[in-house]
Amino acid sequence: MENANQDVLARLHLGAMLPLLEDVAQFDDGVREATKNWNLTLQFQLPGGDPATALCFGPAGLKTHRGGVKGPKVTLTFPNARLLNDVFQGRIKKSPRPNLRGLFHLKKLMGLDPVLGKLEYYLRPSADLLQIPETFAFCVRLNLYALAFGIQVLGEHDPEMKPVVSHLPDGVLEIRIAEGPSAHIAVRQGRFIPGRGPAEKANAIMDFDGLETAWALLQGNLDLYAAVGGEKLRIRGNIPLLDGITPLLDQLSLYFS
């Protein structure tokens, strides 16, 4: 089970966290400036390419592709899930092994760590950073997207969640924050399709009363049921879908902690 947990955590790092660099690059002027002339694709992966996430730098900015891409790219391959997790969690400093193409982009690879460091900077921001209203709103949005992508990873790959997913009805959950961002997760026959922004049509809705409440819950400082009881969070729609998503939220908080 330990190996399974390491695999799920690696999938969370590559499938739920790393893609958020696209949002960071749109928000952070320093990241855009540092990568404006890169014009290459970097793919982070485990051996065999599953899981994988590609960072495609180009004239239009950074685009991320969960699952990786085909074609010419610099692949950065970690030998196993445990090492990937240790690197992403900052326990060790060890670069993944690049392919031959990476030898022609060593200068850019040398500048990669400060760019990736911006993920931690906004996902786990300092108290001072949260005092800036625009940045606080962005940090909430980034963590909300991590939640949506993380639910997909657990729903499709965590063996402990299989009994939950097997009884989960099809539908679309939308998570809304008053005067803030939204995200959604569609469930279709055991598959999960997360997305930024509102859903075209939601069957169930979680509606936060504001950024402060959403941040407290996303950081594990507010219990879901306490939020509902305190009327800081309203839930409505397909109750079996909401009930089925709740264990995934609880499990995700354990991994993210």
The other form holds:
Amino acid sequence: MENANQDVLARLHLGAMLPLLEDVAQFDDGVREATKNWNLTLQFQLPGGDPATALCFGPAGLKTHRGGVKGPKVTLTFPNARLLNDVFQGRIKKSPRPNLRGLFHLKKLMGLDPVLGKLEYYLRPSADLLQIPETFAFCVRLNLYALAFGIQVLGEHDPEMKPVVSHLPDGVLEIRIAEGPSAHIAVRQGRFIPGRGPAEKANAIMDFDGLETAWALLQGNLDLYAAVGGEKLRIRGNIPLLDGITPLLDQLSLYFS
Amino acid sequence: MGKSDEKYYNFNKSKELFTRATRVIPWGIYGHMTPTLQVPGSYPYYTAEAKGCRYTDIDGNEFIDYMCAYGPMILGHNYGPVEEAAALQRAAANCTNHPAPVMVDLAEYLVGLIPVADWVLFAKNGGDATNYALLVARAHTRRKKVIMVAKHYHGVAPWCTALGHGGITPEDHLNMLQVEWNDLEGFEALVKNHPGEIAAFIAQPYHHVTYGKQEMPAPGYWQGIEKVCRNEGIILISDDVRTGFRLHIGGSNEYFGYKPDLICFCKAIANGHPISVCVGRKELMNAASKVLYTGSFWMSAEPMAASLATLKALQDTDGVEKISRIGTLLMKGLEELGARYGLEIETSGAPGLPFIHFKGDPDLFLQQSFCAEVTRRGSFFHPHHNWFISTAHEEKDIDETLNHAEAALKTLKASLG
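Structure of the form predicted in complex with the partner chain (previous: the form predicted alone):
Every component of the complex follows; first up is the chain already shown.
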């Protein structure tokens, strides 16, 4: 993988996947239990702090901050994007050494691996896991958020997507799943603002008929046109906005695979 | 919902067949006819039969047709004289080792009909003609670059398909430059910045884009473009594939007052039979002869006979005038209805290829609902693409459609509270 792609992938790991630990911590009893007494802010980053994502563990649970925070207690700075990607993809176990203050939290850091492992567990669930309705619904939700955050990363940082993004109209795309979660992505002059839940006002809407169809899309296994024609997916409003974002979805599937 | 005595169509058979299609055909229905561009649930997917300005889908729903197969059916479906000419030619010879004499007859007819045309090359689809035009322009000028107008549709060849679509690479666009519609200064600047490099300028006669308001050329635009092209040795290509024969029988450029070097026609030229043409000035005939271009069915005689019959019928009946008159009735009728119900409808484009949008509806939510409501009552209104009028449409058809539109507006008004 070329350096540019490594950089994009690292941004996806930090900007689209790691923040979802917040959702995992709310859903997964084991993660919540394992981190209940962690009172620290842990920031993952590349040199210079861009990209970065901070995990703030506290009494109210885990909050994540995409882009990082000022003055985190512990900083894990990966020397380069390739190493970060290798660690996140489980190809190597060698995490970077924490900063000095982090040395006082080594025990917690030792317990981080299984916590982070839960991300993979839910983002790439086994077939057995998907048989549990509640967990399936959660996996769909988690992957939907990953998609929304991932679109931002690709839209703003993937050189291959620049020509596509340059023609994208401004507006807000809302993605809704019947009896399931929703997410939205605002586009403003080439900048992307993703969010969990519905938009205040959407310019384009994608309505999935249920979790199964949404899951197929999130796994890159859905013929969008066939789904729309078959009324499994309803699209309305500013279709050029939706059309323009579709290549980002395809590109995201490539990275996530 | 509308009044209880109103009849709404259902599309169960269309949906069933589409489900089968999705198992064996990408998209189910691909390209410009994909249901994705309409409002699934309120639109038919498959045609059973068609006659005049009406067609019936496989669920038995009849529609007054305002798409005319996305343009080709300029005389209406199954127009007798055209079908008879086609049948006669098919019975004699269609696809053989050689062209039939009708090829020369049609070429001569087109050269007589189209003021710009000194020669003609036949192909199948509009994209064949636009691709060919670029090849001829490059062969003539020995230059590489081509200027096109942003968002203008010239087919699905890689040079004119936007990045982001499957299989398209940045290298496919290396020699393409873009300028905004009606931006004469921008065009001049591009030419100035690429001295001696521009082979051609290709554009639609006016700005008819999907999803957007149609825009006519600004006063002096085409004349300015033509002047720059002449001065700089740039080949001017008019892509009249969609608009051809609905504004002027000699090409839409005659309507707007400019003289291109090459014109591409397709769609309406043979009332539904598969044929496209590129016509050109005599100065380019030598370059045209250096371009290798052909296809398995490009010499088929039946569509040529159909084309000849179509063009003659259009001339004999003054079809362009009728299309414009009927289209104007529809546009004005919709505007008046919109005003009556407080949902202002704005129309744009040539009357033969009208388009509507609602004022204050930039994302087209209202337009999508309106077109769906009209369609499921029996008049096929595409929500995003310009419509097409044929000579088969009569005033009574427009009246019936306006009734559908009024009922749809009442429904919309009620839903808006």
